[in-house]
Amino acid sequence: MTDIRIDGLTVYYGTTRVLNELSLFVPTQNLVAVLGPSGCGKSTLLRSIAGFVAPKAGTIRFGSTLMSVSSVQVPPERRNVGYVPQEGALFPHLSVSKNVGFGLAKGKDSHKRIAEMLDLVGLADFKNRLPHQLSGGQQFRVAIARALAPAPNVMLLDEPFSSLDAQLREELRYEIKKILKDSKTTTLLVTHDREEALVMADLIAPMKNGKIVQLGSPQDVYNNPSGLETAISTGDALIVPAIKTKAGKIYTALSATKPLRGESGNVIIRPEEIEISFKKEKSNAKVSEIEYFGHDALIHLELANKIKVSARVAAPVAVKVGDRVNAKQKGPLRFFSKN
């Protein structure tokens, strides 16, 4: 059990810079999710930590032990890393128990460790089955057990749920998080799925253009994003034009008044931070569309100057398309200057 410390990590593929002086800290026994779009360098980061890719510059440490620097590379087999690729990559001709024990030295202790891992992932009764005889979720749990069997210092998960259907992904998130917590393993998960990151992680690290742009708890990153793109990557976000006065007051199309001058920019508003009410004499919005999800709904609104926002409200829905309503912001004002 150890932490991961990455400082100034730079990686090139040919002449293309994929990681750009990236720094990240993963505390011991924490699960950190690196969240970002395809092509931002997430998988390259994992491969660098595992030792499959040599950096051009920067360092990777497990605790106080240096694993990687431009002139010295500890080989992958000596890093004690558990790695789960996107497809799980089980050996199709080996039984569940043999898959789990593949990286263990042969002997009595290996049989005991295999049994412990199968108990941990709830597959003790499936030890003699072949991978094709398992469901997708069971196959994934085998892959986790195999990666954990050698008691790795760290676990690396590369888009682990991407090949599973939505319902199975949701079910497995809680199970896998519990398994990793019970094993007390420091884990780095990379994903493009914001819900996956928010639900599973102790800390979220949004990534952009080969760099980590923020690190914080899911609640902190969601409520206080470092920029517009980070806000969008972590949840539904409304970007609304705003003016900030010298006194620090911020005005938007949802404000009752508007200043004559000030700094132009945008504010980020989450749909659940907009409150709507029936006040015809004070109405400032028209309901243009309603998306109903059963437990809640998105009420799409058109404000002055054709500015559009959306309010998330609990069901049942009390408005209909065409209604005039009063919309106001009840959340924090996150202002970002256009400069």
Given for the second form:
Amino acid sequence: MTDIRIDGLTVYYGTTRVLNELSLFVPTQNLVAVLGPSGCGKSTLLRSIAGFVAPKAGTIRFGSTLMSVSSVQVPPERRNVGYVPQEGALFPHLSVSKNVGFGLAKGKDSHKRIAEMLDLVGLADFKNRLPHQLSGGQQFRVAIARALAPAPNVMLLDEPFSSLDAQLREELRYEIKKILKDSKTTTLLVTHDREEALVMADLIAPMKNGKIVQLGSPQDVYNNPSGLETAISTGDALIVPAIKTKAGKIYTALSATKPLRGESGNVIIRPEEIEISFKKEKSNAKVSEIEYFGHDALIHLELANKIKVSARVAAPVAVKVGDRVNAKQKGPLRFFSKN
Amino acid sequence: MTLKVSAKDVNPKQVGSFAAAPRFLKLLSVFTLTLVLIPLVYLAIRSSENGWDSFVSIILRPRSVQTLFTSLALSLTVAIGALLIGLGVALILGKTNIMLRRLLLVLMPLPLAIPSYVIAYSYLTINPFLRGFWISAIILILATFPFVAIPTYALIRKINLNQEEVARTLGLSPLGVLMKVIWPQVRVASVAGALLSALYALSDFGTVSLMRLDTFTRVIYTVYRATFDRSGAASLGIMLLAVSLFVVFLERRGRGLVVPSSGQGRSGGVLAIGNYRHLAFLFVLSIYFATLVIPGYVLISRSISVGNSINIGNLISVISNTALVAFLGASVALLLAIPVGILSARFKSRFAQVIENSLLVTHALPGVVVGLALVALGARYLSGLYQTIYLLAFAYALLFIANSLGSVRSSLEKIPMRLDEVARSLGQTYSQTLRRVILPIATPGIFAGWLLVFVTAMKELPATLMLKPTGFETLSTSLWTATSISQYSQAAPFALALVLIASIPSYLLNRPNLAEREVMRENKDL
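If the one shown is the form predicted on its own, what is the structure of the form predicted in complex with its partner chain?
Let us now look at the entire complex, which starts with that chain.
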């Protein structure tokens, strides 16, 4: 159990810079999710921590122990990390219990540890099976047990659930989160799935162009994104033109009035922060389309100045396409200046 | 937060990178390459031993020029013939609904497994007066047309049927479709196959010798036998090697140009050629008849007719000799290939590529050249190994290391890199990872590759003739000896044993499963 301290990490593939002086702190026993689109460098970050990629500059430490600096790389086998790649990557020629025991020194204790791990992931009855005889979810549990068995310093999960179907993914998220919490292991998870990051992580670290752009609790990052990209990567976000006056007052396209001058920019509004009501005389929007999801619906609205926004409303849905409604913004105004 | 690196943080023992190949792999690979290159370099040294002028005068001798001309003419003829017949067979099997299509398809690669000298032998048994350029060319075409037919067929089946249908709606006739849609897509692969036929013709020794045609291989062997003039033979060997390498160069350049057909959509389909399909059937049937049925009939009937006089004890000892040397050769080839295979499949560095490519071109080495190089080297420097089965086994290893490397590499490439990474993260060093993860998973594939080299080596003729210890006979040399003194019937049991023990297993091991794969795909579509 240790924290992970990454400072100024820079990684090149050939001449392409993948990580750009990236810094990140993963506190002990926390689960941090690095969230970013594919190609943003998040897998490279994980692989650098595991020791598969040699960074050009910067340092990686586990606690105070140096793992990587440009001139010295501790080889992967001496970092004691638990690594769970996409699709688990079980050893196809070894049984479940041999997979789990792979990283343990041979001996009596190893059998005990294997049994313990299999109990932990609920696969004690499957210990003699071969990987291809397991379902996708079971394979993933074995991969977790195998990584946890040697009691690693840190756990590294690379898009862990991406190959599983939606329902299984949801079940496993909670289960794996609990297992990792109970084992008190510091965990770094990289994903492009915002829901996965929000549900699982203690802290979320949105990533962009090879840098971590923010670090905070899921709620914090969702409510106070540091930028437009972060807002979009953590959830549905409406980008609405706005003007900020010298006095600091913010007017958006949804406001009834408009100042004569001020700094122009955008505000970010979450669809659930738009309230719609039927006040004929105050109507400022027309319902252009309804996306119905069952438990809620997304009402697409067209404002007078052709600006499009949408509002998330709980079912049942009372409006229909073509209705004129009043749309009002009720949450915080997150203003981002144009420049 | 900035963390400074201080000197005590750095433990020099920990230096090492995941991406870089372990040094022992590099060293072993360099060792392999050196071992493979030594005989060839020595051959070059030997050919220039009497000075550059002597080398030039040998290769400018009328006889050398004549030999060069004959060899080039033969390989060109074989390439064109194999291209035409291979294309024809591939088109007919891939694009028409002739009778017995599946059976004919399954048998298509079989001729490659039968040494061309066995086919030549069976024709000589019927007519002992056959000889010369054209019969050699015909036999070599029959033996090698699958080099063209197999890849062409595979591509024809992959071409999206929608392309053909669109072409028809745009006003093309079936012949137009063939010329403007199919041919441009298979052209590169077919020509590359024809170059392999040309290469085979260049290095073939048995057929041209039985048909008394003076190509490089026969002349080199004759010069070496008659005069023990190793420098002269070496000069001719270098010439042959140069021509062969040029053909390999052409073939490898072509292979990179194959355009993969767009994967989506239906493939297959049948060209409507009406009653011509009976003619097509007869064409394919006659090729198979000449390549498989006639030799098969000759081998079996002659073996039966000499049945009583066969010395079973002798036959068994010849078979076990053959198997023993081939076993040693295949094993040495495998041991030498494994480090290079690991290096090129798991560490894609320029260093690995250079070593791999240098080893892969050795498939161009004619048996005569390798035999000559090792004879020259062995007689002068390795007297302990000269005239032993170990030097012969080493010759096999040199001749087949490219095949061995190919199978090692492809078995290793199928293993995801993630498995290496997981094993490393679980505390295993690279050698432990190799031993506990990579090699166990790859073993079945590597073994199959070894088996294929083993049975292929059993068919080798020229190097075996030059390097075998006195009194040591293999199946191919026994066949050769009996045939060279015109005892055709006496040779039949050896030829039959060779086909049963080596050819048929190598066909079964190497068969691209063209028909079966199609059945599987059709079932998946349902």
